[in-house]
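Here you get one chain, nothing else, as C-alpha cells; it is the form predicted alone.
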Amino acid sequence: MPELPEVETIVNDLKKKVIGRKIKSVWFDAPKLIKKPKPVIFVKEMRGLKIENIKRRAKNILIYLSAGKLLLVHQKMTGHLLYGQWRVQNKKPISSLRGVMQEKVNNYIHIIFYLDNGWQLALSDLRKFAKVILGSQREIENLAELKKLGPEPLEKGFNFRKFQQALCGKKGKIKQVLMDQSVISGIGNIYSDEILWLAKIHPFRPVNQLKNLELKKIFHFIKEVLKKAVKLRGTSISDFRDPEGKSGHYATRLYVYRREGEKCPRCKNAIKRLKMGGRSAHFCPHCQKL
C-alpha cells in the first residue's frame, strides 16, 4: 500500500500538473470504486468542476473542486493515480502514450477524468480496493475516517513531545502502535521497518517499555526516512507509480525491508522476517534485540 511519500510524491506533481483543469467528462467500469454518491450522480457532478487545489492526509488525497466539492482518493493496495492520454477500445483503456504508460502495473485503469486540456487523469488499481468518494468539503473533511487520524509526521508542528503524546498509553508492539493511522498518520510497513532498523529497535518491543533515549531515536529517524523517501519519490516494491508512471528510487536504499537472509548492512548477520498479525516484520535479531 503507498504510505506518506508515495501519496505526497503523487500530491506534489499533480499539483504541478492538474490544478485549474476543469473537468469534462468521467469514465468507469469499475462501479464498486466509487463510494459516494451512486455512479450515475457521481459521474453528472463531476462533469464541470475545476480542479482548485491537492493535498495529503494520511495515505488520502484530497483534491479540492469548484462549487465547494472535494474529492477524497483513496489509494489502497495496488492504485495509482497517472496523467496520461487514454483511448477506451472495447472498453478496454489503452495508452496513448508510448514508453511506461504502456507497462503492465500501469493498465490497470478503471477510472478517467477527461480534463479541458485534452489530457486524463486516471486511476489504476489491478486489486479494485481503492475507494473515491464526492462530498461537500465540510462533509469530506469531517469524515470519521480522517477525523481519527493522528498527527502528520512531516508537520513543522509535529515535535518530540507530540510524539511522546501520540504514544502514551499504548501497549502494543512499536512497530503495530507506528503503523496505526490514529497514532502517526502515513507511516505503514516498509517505513515502519526502515525507521526501526535505523533505532536499533526490535519491532516486537512493547511500546510501553521504550526508554527516552530509544523513543528518541525513533522520532529522529521517523523524520530523516520520510523526508529521504518523499526525496526519492518513494518506494516502488511492486505496484507504486508517479503520475507518469515512473517508479520511485527509494528502493534501492532499503536496509532491512523485503531483504530476509540477505546480510545486515550494520552487522553482517542474516536478516529474518517475523509474522506480525497480517504483516511482516523485516529485522536484525543482532542490531535489534528483544
Second form
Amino acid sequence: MPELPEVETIVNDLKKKVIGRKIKSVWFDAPKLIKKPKPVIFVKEMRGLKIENIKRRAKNILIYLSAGKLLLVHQKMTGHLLYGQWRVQNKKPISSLRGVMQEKVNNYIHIIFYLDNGWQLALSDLRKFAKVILGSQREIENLAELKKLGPEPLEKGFNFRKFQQALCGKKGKIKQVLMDQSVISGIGNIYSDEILWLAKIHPFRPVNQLKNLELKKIFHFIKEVLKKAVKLRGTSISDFRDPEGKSGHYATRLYVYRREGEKCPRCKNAIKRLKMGGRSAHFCPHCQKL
DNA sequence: ACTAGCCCCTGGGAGC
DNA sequence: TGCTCCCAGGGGCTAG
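To test you: the structure above is the form predicted alone. What is the structure of the form predicted in complex with the DNA?
Everything in the complex follows now, all chains and molecules, and the chain you saw is the first one.
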C-alpha cells in the first residue's frame, strides 16, 4: 500500500494520538508477521512499555519505546496501522465503539496493542506481508534494511547534487532506480509513474543516459509530487487508510497511474501500461519518448 | 557482484 | 452465476 506520503500521514497522525501512552498488553493471530523476537517473547517484552516517539524512515514506521526499545513496522502492500477500539470475538477483532467502523480494513486486524487509555493501536493486513520487529534501539537502527536506505527526498539537505550522487554509477531503467530504496527512500510504483510523467521522461530510459536537464526535471518533480501528496494525506487507490480509517485525497490528482487507455491529460494520446520487473509502468508514449 | 524472477498472501475485477 | 486468469502501492531471497 503505502509509499512515503502515506507512511508520513500515518506517522504524523499517530504521533498526536499515542505518544505518551503505555502498552498494557498485546493480542495477535498471525505470528508470522512478528519477525523478532518470537511472538510469545514479543508480547511479554512489549507489555508495560511507553510510546515515546514515532518516526518515519523510508516506508518504515519506527516506534520508539521506553527502556531503549524500538519497534519497526513495515506495512508492505496492504498493511495499515490503525487507532481505534475493537473487541475480539471468536478470536477475531470486530468493529465496535469508536475508531474505524465497518471498514474492510477492520477484517484483517492481526495485531492489537492495548493502550492505557482504553484505545488500541492495531495492525491490519489483508495479504499478511507486513512485518514488525522489536529490539533495542541500537539493534533496530543497525538492521541492514535500514542502514542500506538511500537519502530522504523531502529532507532539506536533499538537493540536486545529492540526487546526482545517489544516481551516480547506477545502471538500469530510471523507474526502477527511482523505486530502489537504497538509492532514494520512499518512492514506489505510483509516485514514480507520476514523477516521470510530469518530467516527460520514459520510464524505461537508462538512468546513465539521462541528460542533466532531464535529471533536474525529475529531481524537481520528486519533491513537488511527494510534497503535494503528503499535503493531501496520500493516495487511496484501493485501500490506503489513515489511522482513523479515512482515505487520502491524492488519487484524484493522479495523471497516469492506473489510467491505461485513458487520454493523457497533456496531449490526449492513450496512456500505456508496460510490465517492468513484475510491476506496471504507466506512461504516455507521446509525451515520454524512449 | 549483479539482476530478473519468484515468493510471501488474499481478494477484486474482467472476461468467458 | 461461477469459474479462471490477471492484477495489486513492497521487498527479500535465490538462481543464473
